[in-house]
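Consider the single chain below, provided in structure tokens and representing the form predicted alone.
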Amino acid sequence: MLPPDKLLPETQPVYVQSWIYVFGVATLAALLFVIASGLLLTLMGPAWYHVSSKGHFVNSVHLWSVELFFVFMVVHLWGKFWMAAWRGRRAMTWITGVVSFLTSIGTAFTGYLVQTNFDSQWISSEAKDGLNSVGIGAWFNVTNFGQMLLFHVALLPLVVGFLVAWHIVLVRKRGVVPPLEAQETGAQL
């Protein structure tokens, strides 16, 4: 639908200097640094980020990563929501970033899982008699450590990259959402 030369905007409305707008790139700066920091942590492996300084670091880097990540998502959907972000054809658009944050909790709900320590066995102790009362733990079993291991760092983080592909696609496609006094036709930075 664009032509290469048009990939990346050379201008934006002016309504785009509100701080609201920075959150969705704040969201993807974290994201890439969880997965960086997620990649180092499956090539090293338990052993080095349990006992090594620079492990313990990465970890941390990691944690702080998805917490981060978190924030902003959360300020971007509650902004985008209450300016409507849905309008003028951009309902797939707010249907890939609610999707993409409730994949976000699954992936990261299996991180607390895969941590191979006490907090992590409680977690998922207490996790599977209320995912089996709604009758998923047949398929989601919080105890089966390598199964949560692959959604945790296969699975669940490919979905996520995906839908956060398609939704800067979309973005890309129908334009930032205006806010609601704006017009569409606004001026240009």
Second form
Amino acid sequence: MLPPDKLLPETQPVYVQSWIYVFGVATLAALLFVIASGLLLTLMGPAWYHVSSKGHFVNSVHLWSVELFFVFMVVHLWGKFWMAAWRGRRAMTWITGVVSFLTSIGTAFTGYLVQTNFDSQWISSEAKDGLNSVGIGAWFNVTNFGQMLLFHVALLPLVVGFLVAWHIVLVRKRGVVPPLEAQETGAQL
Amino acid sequence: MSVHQLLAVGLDGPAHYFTWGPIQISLANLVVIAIIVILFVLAIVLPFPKSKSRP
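For the form predicted together with the partner chain instead of the form predicted alone, what are the coordinates?
And the full complex, kicking off with our chain again.
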């Protein structure tokens, strides 16, 4: 399905020489930092990241890599939206990107719920009212710490990881989308 | 006053909010959105450095 030269190509079309094409891989790089710091936090536990200086540092790396992940992803989303990136049989690439964006919001949200501090208590009680008001409060309980912790460290990262992997394979398979004014050639498909 | 104290952002007080009718947003969130917009504009406008080995 994907020969090595297509999975890891050495050259790209000339229009890829633009900063707007950098933000997809920048998002991916930030995600790797999120996963690595998250794994470390999972290994060491809340007592470590609340009390020790190294724990505080890794906790901050986790927070700020998530901030960068979303900043880069939003720029990537705007860039792809305004160049209609679903062209040329790339609909599923667009859809997997949108769904992974929405799932990432849920993953980040459950992260705020499991900080084990007063901030997370406040966010969960406010969010419960908000989610009940839009009719989805019966599906899960944001004040249930155990459920939210498992959502954050197991269920949602698995979904995000699967969607991102699928998204990247599709990008490699279909190629990066050309700008609207560029002519598509067979090499780019 | 040390460099760390100068760079530190006080988070103990209540957040600053802007309210325009039904829209309410904190200064911190507005700053993040402004950074994203600036980054997007720069990504479109700034020229990408050309590779020396390849024309």
